[in-house]
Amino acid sequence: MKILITGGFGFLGQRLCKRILEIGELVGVNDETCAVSRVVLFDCSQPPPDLPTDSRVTFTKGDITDAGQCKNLVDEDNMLVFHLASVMSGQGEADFDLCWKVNLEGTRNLMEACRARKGSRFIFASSGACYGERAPGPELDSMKLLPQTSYGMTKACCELMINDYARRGFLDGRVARLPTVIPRPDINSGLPAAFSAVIRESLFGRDATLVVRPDLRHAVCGFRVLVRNLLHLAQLPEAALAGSSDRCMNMPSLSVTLLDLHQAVKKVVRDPAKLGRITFEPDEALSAKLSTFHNDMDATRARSLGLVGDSSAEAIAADFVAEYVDESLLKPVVELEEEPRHWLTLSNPYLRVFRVENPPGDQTLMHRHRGNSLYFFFENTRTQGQKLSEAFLDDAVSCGEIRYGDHASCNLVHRIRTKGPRVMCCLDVEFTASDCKPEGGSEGPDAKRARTEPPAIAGLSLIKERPTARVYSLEVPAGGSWQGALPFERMLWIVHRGARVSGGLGDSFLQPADVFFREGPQQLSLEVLGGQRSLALWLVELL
């Protein structure tokens, strides 16, 4: 597969590279695996010396708003085309003419290269700055688009003519509506700048002084969750988007304060003496332009196809000091909902669901786990965990595979570092609370619990039983159909493989790690719809 990166050279195209040749196979057309050939990374500036050496990347320096030097670019049939590049929202407003021609007219000529081949899958970055004059509440992705900005306006046109393209046949385009991506690494401009500078400028302990109201509240997102979800969203198979002919959702993210971000900073770190010194001296008139960009981007289409959020902005703040600065001014721990790779996807008082997704080479900072877990694996792959203070241990875990952690009697400290040859993705479920009372006792999760039978349900196979909970697996295939009277209080539905269907978890086509929570007893009814993809799902029944 040949993959080409506009804006190749800057921050997130030099992220998304990396993320690219560390899995080095990607699901393209047809829904098949595929080995990546080729990367090319095309930008309009010199390339910078830290840009990857792996020989199946290569080097473009170009113009988008040359017809002809994108339709050389886009060479192959099948090509996976992630538009990254455009003059940014400061620079959009000084140069209106520039913006016009890099943003629409550049963008065009790239699709127009695409629709000259077969099976083209274009991902087009947009932005949340689409939105502008709104009412008051989150921004939804079915929200009238009023951008106040000309940066903002070109990115509302070129969904409407990715949305056009994709009705039409001529690629397959997905447009992903970006949130403020921080922290960058160097200085930046645009409107938002102050939402990286806060997090940047007091973890090299430099002092600064911010020009936006420290209470203005703007949607952000750490580099690497949206590099994931960029992936993701390249790798949707079609019939996931089959429901609605809009191509264009909301990138999930989180809605923070630069106070909130500040503070995030100085909980992460080792010793808060040795931060950058931030102050304020808000421009009301900056401030009151950011405004009208996104600050609460609701997510729910995108999560609901598996892209996911930063659990937290110390999230944010740890892993840019582990990555652009020095790992040894964070502290020693830090908490899950802290560590940069675990992603919350789901949270209620009984329990929490991360997300875990590891390339091979990567490995998470050292975290601790406080509640009793079980760990849902789903790829094949060789990995290495290390408890504080000790060596790393080599270990292997299946697709398939289920373990159990019993820690909140001690608590688990660790780090996992994945050797490959595959992703390891994992579901880390967290059992926070539980009103069982146990045998003679006081309630509690620790506490030892009466044992009920598990009930006879047709087609539920009892896989695993622990003190907190019980987990069952369900298969159904293709064309197939299942339903069961469940009388559990509390239960959690994972997908393990996923399939398209009908019934009590939706209409929608479910993918491996989905989660959907229920409250019981339920009459519950499936149906697979088609006849390729059987669905083969977990269901963990809360003790």
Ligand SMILES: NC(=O)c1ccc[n+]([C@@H]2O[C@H](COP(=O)([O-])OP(=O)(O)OC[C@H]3O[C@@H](n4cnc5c(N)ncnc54)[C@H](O)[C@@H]3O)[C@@H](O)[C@H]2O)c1
Contents of the next structure:
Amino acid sequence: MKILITGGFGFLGQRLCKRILEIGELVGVNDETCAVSRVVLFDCSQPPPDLPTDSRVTFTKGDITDAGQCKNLVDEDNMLVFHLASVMSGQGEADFDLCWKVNLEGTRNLMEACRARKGSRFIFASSGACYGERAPGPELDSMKLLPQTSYGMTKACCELMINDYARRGFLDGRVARLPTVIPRPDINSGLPAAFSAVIRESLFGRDATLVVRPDLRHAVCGFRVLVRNLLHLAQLPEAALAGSSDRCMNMPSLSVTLLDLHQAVKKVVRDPAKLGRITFEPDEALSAKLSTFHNDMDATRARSLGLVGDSSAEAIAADFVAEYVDESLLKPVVELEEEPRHWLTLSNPYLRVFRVENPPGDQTLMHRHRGNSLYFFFENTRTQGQKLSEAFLDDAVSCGEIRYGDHASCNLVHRIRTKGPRVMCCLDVEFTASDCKPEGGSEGPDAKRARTEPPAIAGLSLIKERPTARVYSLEVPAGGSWQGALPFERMLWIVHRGARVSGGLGDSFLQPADVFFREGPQQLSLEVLGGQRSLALWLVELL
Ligand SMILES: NC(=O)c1ccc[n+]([C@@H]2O[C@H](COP(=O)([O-])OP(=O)(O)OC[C@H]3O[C@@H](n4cnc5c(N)ncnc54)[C@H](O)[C@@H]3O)[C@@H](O)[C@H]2O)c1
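Structure of the form predicted together with the named molecule (previous: the form predicted alone):
The next block holds the full complex; its first chain is the one shown before.
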């Protein structure tokens, strides 16, 4: 598969390229998994010094305002195009004509180049700047876009253009509406820049004065989550978006203040005294302008399609330390919700569900599991695990494997490295109601035994039983249906193999690792639509 990244020398383009090379294969047109044969980074600026030295990568300097160059770039059918090149908000306000030319005409040039080929998939980075002034409350996917900058206006126009090109079948367009992605490693301008600076400057040991009100809320996400989500959006089966005329969606974000981020940095480092000093001298006019930007982007639709959000501001700060500063500055062990590859996807008084994805070559930070957990794996791959103060040990996980960890009686502190060949993808279902121990906690009440006999329900097979939960499997063939009376007080459904369904888990396209929590005995029916995909589910009964 050939991949084009416009704006490939920029902040997100470089990170996206790195991740694609690590993963090595992507799901493309016709839902087929293909090896990445070439990644073209296209940009008008000077290439940065640390570009990847990988034979699959080529660098092309050029300008998307030149339609001929765009045509040359999209020189194959079935290409995957990430369109990230853009004039940004500050420059757009300073130069309206350039903003119009690059962001509107440049995008159209690229879309026309895709249209001239078959099967182009087009992923576009839009922005929360599309929203502009609006009524208080979260920014919803369904809201009218009233941007207050020329940059935001061009992004909003591109969203409509992409919807129409997709409707006509000119290309398969998908639009990620981004919050502010933090922290950028280099000093940048623009109103939201303070949300990067508060992390970056203090961690680089530099004093900084920030001119935005410290209590002003803004929607942000970490770079790791954003890159992962762009790739997830790009690989969604066509069936997952079928039936919607809107290809645009808010990316998951955290609504945070500068104070939140400042506290988060202090919490994850070994020695807060070594941080640069942050002082606040708010400029009221600047803060008022920034308060019209996105401050709480609702991403219900994206989350329902398997996109994820950062678990905490601490996770964003810890990731920056490890990637751009020096991992030894971090405290030796981070909590589960502070580990940047553990994405909290469901949380209630009984359990927390983290989705964990770790590409080949990548490894988690050393982190602590305090609660008993069930782990569900979705890929065959080899890993290495290292417990605190021990050596790495080889391991292998397989798709469909389920493991249990009794961590409440003895906390697990470890890190995981993926050796490959595939991304390590797992759901960590942590039972919060079990007797979690504080750090170094001694032996407590023994885990409870199952109180009842497992019920016999047609279609459900008991495949694992532990003191906190039982796991059943359920398979429904393509075009088939299932219904059953479920006597459970609390249950978690996990999708192992997805399909388009209707019934008790909604009318949607279910994908591996989707989760649904239900309480109380109930009658559930499921119909698997279409004749191609069968559905495989796990049901976790909480004991
Ligand atoms: N980073 C964020 O916080 C954020 C938030 C919302 C949206 N976005 C969008 O995400 C995309 C990537 O953002 P980023 O942070 O990597 O930006 P960036 O500024 O780091 O990278 C953009 C790249 O586009 C290139 N470019 C600009 N004009 C071009 C042209 N005419 N032809 C070819 N290349 C051109 C620039 O040289 C730059 O390298 C952009 O479209 C941006 O609007 C980013």
